[in-house]
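Only one chain comes next, encoded as structure tokens, the form predicted alone.
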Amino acid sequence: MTKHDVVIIGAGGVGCAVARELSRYNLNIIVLEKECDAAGGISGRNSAVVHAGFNNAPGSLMAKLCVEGNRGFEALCRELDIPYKKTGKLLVAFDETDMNALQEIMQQGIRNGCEGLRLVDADEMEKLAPGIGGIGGMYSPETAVFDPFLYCIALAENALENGVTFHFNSEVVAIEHDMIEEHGEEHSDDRFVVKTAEGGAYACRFLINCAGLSSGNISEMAGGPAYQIYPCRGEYFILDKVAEELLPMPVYPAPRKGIGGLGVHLTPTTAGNIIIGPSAEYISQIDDLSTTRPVMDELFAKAKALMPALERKYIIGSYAGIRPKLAPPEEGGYRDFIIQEEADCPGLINLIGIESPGLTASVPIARMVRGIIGERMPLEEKKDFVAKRKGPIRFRDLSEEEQAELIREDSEFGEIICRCQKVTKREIRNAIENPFGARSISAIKYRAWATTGRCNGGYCLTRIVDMLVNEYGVKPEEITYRSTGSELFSGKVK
């Protein structure tokens, strides 16, 4: 058993933000994550939008932390070298009822502290986002898009550089209580002993529950309240890299009451693709990431109402994400975040129901957690905290002169492994040799962006596997797409 000041359960956006924030202080911190890498859960399955904060109820933590997170997001992305683009956002009205709803949303946003919100007519909407249907809308200039995978990875890597330990493939299966013993005396503060499926045991004074869909179970396991989490699945289409041609900013429908999300919308990504979705369907299991034909047909129909020029030929893939909702199906909508140390379980800091806009709000959430710990014990800042982190090289984004210079320095920049995304062998190698040692295909994919093009890995996957086998000594049967259980190969045929 190892002893720590803090154990964080979950390496999604919030868990990694908490880890990075606490790494500013002289604390012994460990992060336990059941997946094989950061962003392995809901933080890697969303719309990749930095929200402005107008959708959330005034006075709620959701509203306060979203607005605060939005204001600091661009600076954070510069500091950690994360792809980010301030695009603005349009909410579209199709009738006067929708326009009235947008008027209410705008006033709510103003009360929340959102800046620059304004209603626009059809003519101005056509200038902002040509080809979008509707009679008018609301424009939000402070909305942005970012890369949620590299966001989580960057926070985690920076926390790692500042002394935080990460254990992946470490599912928590039990949490026990013990007494803190210092200088031969037992103290009354509870110490948690967190046990994982592979046999690890980690003692701590503060247990921070960032487990997302499993956060209710973790709370109960630790001796806290048994929060009920309702999984709500959202399905998405991924379109080819046509954003520059078709869509300069996220486009959402005017909100409708009672649904579990914000409605089906169109969102350009920092990589140039367009995302359609999500749906909102309450389901019974937290790991059912299916995409279904009826829902996908409905997604496309609703997306085409927003953008009549949309064609199915642009579709290259689909995926699903699941929100950890506190609001039950019969209620719908949103309940506020729960961020608190449990009074009946000292040291347990629960972060429950952290759904959208949780990624936008992740750093302010982390500061709240730091404040809670700071009330219980003195926090000593590190003098050598490293605030900046350099992101991976993107060969395709460089000028011809810059590309030529890289090839002169390293010939592996001259060998293309992924043709769709123009990813070089050196970029794949850098992804394989990441600081966490994560070698799943998804870990390589999210760092280098290989396998994400129109061929879905048809060209590059075999070349990546060849590198893993012949240059890194990985057995084919050990290569996984994600965590254990997603092995790609079971044996040889010749």
Second form
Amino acid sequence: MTKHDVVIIGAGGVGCAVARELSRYNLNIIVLEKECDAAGGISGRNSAVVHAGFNNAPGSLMAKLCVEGNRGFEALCRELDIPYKKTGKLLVAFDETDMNALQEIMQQGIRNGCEGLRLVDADEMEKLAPGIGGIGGMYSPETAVFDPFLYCIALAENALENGVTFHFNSEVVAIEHDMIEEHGEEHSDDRFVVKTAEGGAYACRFLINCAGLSSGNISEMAGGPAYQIYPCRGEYFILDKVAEELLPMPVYPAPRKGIGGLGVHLTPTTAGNIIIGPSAEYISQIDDLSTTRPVMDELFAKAKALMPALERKYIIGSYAGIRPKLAPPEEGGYRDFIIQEEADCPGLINLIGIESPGLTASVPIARMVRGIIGERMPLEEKKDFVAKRKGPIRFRDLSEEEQAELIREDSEFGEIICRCQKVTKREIRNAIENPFGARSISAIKYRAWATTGRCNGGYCLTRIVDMLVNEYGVKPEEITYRSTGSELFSGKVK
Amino acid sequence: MSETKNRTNEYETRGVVHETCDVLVVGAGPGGLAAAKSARDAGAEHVLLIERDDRAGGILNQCIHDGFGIVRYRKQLTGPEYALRAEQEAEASGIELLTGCHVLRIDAQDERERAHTHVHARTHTSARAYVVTAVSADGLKQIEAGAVVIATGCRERTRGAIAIPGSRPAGVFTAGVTQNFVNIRNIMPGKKVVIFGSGDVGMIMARRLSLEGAKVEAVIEIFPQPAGLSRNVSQCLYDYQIPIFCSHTVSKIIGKKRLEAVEISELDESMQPIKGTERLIACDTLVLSVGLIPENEVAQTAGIKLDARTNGMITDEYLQTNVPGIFACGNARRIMDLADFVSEQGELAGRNAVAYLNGTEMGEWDEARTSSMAKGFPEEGVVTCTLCPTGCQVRYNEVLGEYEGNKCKRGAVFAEQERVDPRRILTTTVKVTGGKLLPVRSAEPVSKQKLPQLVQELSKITVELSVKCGDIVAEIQDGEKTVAIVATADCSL
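Please could you give me the other form, the form predicted in complex with its partner chain, since above is the form predicted alone?
Now the complete complex, all chains and molecules, led by this one.
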């Protein structure tokens, strides 16, 4: 058993932000994550938008933390050296009811402290986002897009550099109370022993529940309230890199009451793809990430209404995410985030119902957690905290002169491994040699952005596998797509 | 000359490697190899052939089965044998082959100069019309070329593109990727396989995976007939008792981490799944053979117009694109049935590129240049001759006492042999020292029934290097007969 001041359960956006925030202080921190990498759950399955904060009820934590998160996001992305693009966002009205809804949401946004919101007529809309349908809209200049995978990875790497321990493939299966004496020492400060399926045991004073869809179970396991989480699935399509021609900014429909999300929208990604989605469908299992034919058809039809130029041939993939909602199906809409130390379970800090805009709000959420801990014990700032992280080189984003220079320094920059995204061998190597030792294809994918293009890895997968087998000594049957159980191959042919 | 020198200096200041050539060919598959050779043969002095893989041959290298070369060489060759021949011919003609080099972009030089050059088709142009930007381990290159042939081939349609519903587990591969892993990289994707799509690659992989010990549960095809050649229905599916479900689709992919099953459904006439016809097939691997798409990212950088439906480059009858001096051939232009025709088309594109430079007359491509190959299900009660891709449907006429339906004499011999003792050419791989795989074939047909056993026996041997294509690397016992196993590629340490 190891002893820690803080155990964080979950390495999604919130868990990683909490880990990084707390790594500013002299604390012994460990993060336990059941997946093989950061962003393995819902943080990697969303629209990748930095929200402005007008969607949420005034006075709610959601509204407050989202607006706060939005204001700091660009600087944070610069500090962490990850892609961010302040695109602005357009909400589109198709009729007068929609226009009234936009009026309302703009007023709500203004009360929440969002800046620059304004209504636009069809002419201005045509200038902002040519080819988008509708009679008018609302423009939000502060909305942005980012890379949620690299966001979580960067936070985690920075936390690691500042002394946080990460254990992946570590699913929490039990949480015990009341530390007994061990080796004659008394650990009166320790309140929990967290046990994982792999046999790990981690004693801690503070247990921070960032477990997303499993946060209800974790709370109950730890002796806290049994929150009911309602999984609400959202399906997405991902389109080829046509954003530059077709979509300069996220385009959403005017909000309609009662649905569990923001409505099917179109979002450009930082890499230039377009995402369509999400649907909103309450489901019974927290891990049913299936896409379904009726929803896929509906998604496309709704997106086509927003953008008539859309064509099915642009589709290169689909995925689904699941919102960890506190609002039950019969209620719909949103319930506010729960972020609190449980009164009847001291030391358990629950973060429950962190759905959208959870990623935007993740750093303010982390600061709230730090505030809670700070009230219980004095927090001493580290003198050697390193705030800046240097992200890996992205060959495709460099000028020709810089590319030529890189190849001269390291000839592996001259070998293109992923043809769709122009990822070089050196970048794949950097991804394979990540500080967490994550060797899954998904770990390489999200770090180097290989396999994400229109050929779905048809070209680069063989070459990445070659590197893993021949240069890193990984056996073919050991290569996984994600965590253990997702092995890609049965073994050698002969 | 001094102009060129100035430009070289300009490139060098930017750290860019500068080269020039008369005709530049992108892609060294069968189309590109033939284009480069014919450009050289037609008198182009410096022909540069650029290939992103570490060797020429393109996708032929992983097509270890036979069925290539009937039209062009009047011989039944495997993919690697065909590739080697095409490469040797190209090299003998004096072209320069640059492998491990990835073309990023093609730009036109100064627009005015270019227009002038092309309208008058000057014999010698001091400034070459196009600049091709490419990267390789040697550096970032910018190569000036007078004319360009784009032979970039195709890529496979993916699960993402056809949007199969369900989860996203490991174990879903396209047929070409599967072929690459199995035949080149010695990696087996799984043991219980369903194949979606009955194109030729799909059926060939059904056979290949069966021979290597996997159980192929079914082939699923959305159309009422198999998409590929009757020859392959016969020799890849029927030979191995692999069921094919036509007018069916994979309606759902099931499995949390690794694929656990696929749900298939029957399709109605409007290609919609019929409710109530769903059934599950347990499997760990789904191989997709659902179509090929011309690979035209490089073409697009040059402003070449693509067909909105097929994604192929649009050309005139001379294989010239809308950008004068840039020619297209092979699968990048339109998906073709036979590598032989890709080579023929490449040959014409290369020749026309030189004619363009010289201002001489170009040749026309005959769009009707295809061969009649039997496709879909073989007819009832016939023998499908599998000796070549034509797949003649041979029937015994009892009244006349002879075989009919065969286009050549060999069809009758095959049909007779099929009646008494069916035999097949065996194509597989063997290990070589160092762990790589070498593609091989049997020197003569072997007993059909013994194919799986012979593949298993050959899996146990390791061949000493180096080996040349055509070398006998092993002998196997087919009943009384000793049959030589021949390397179908060169292989050295």
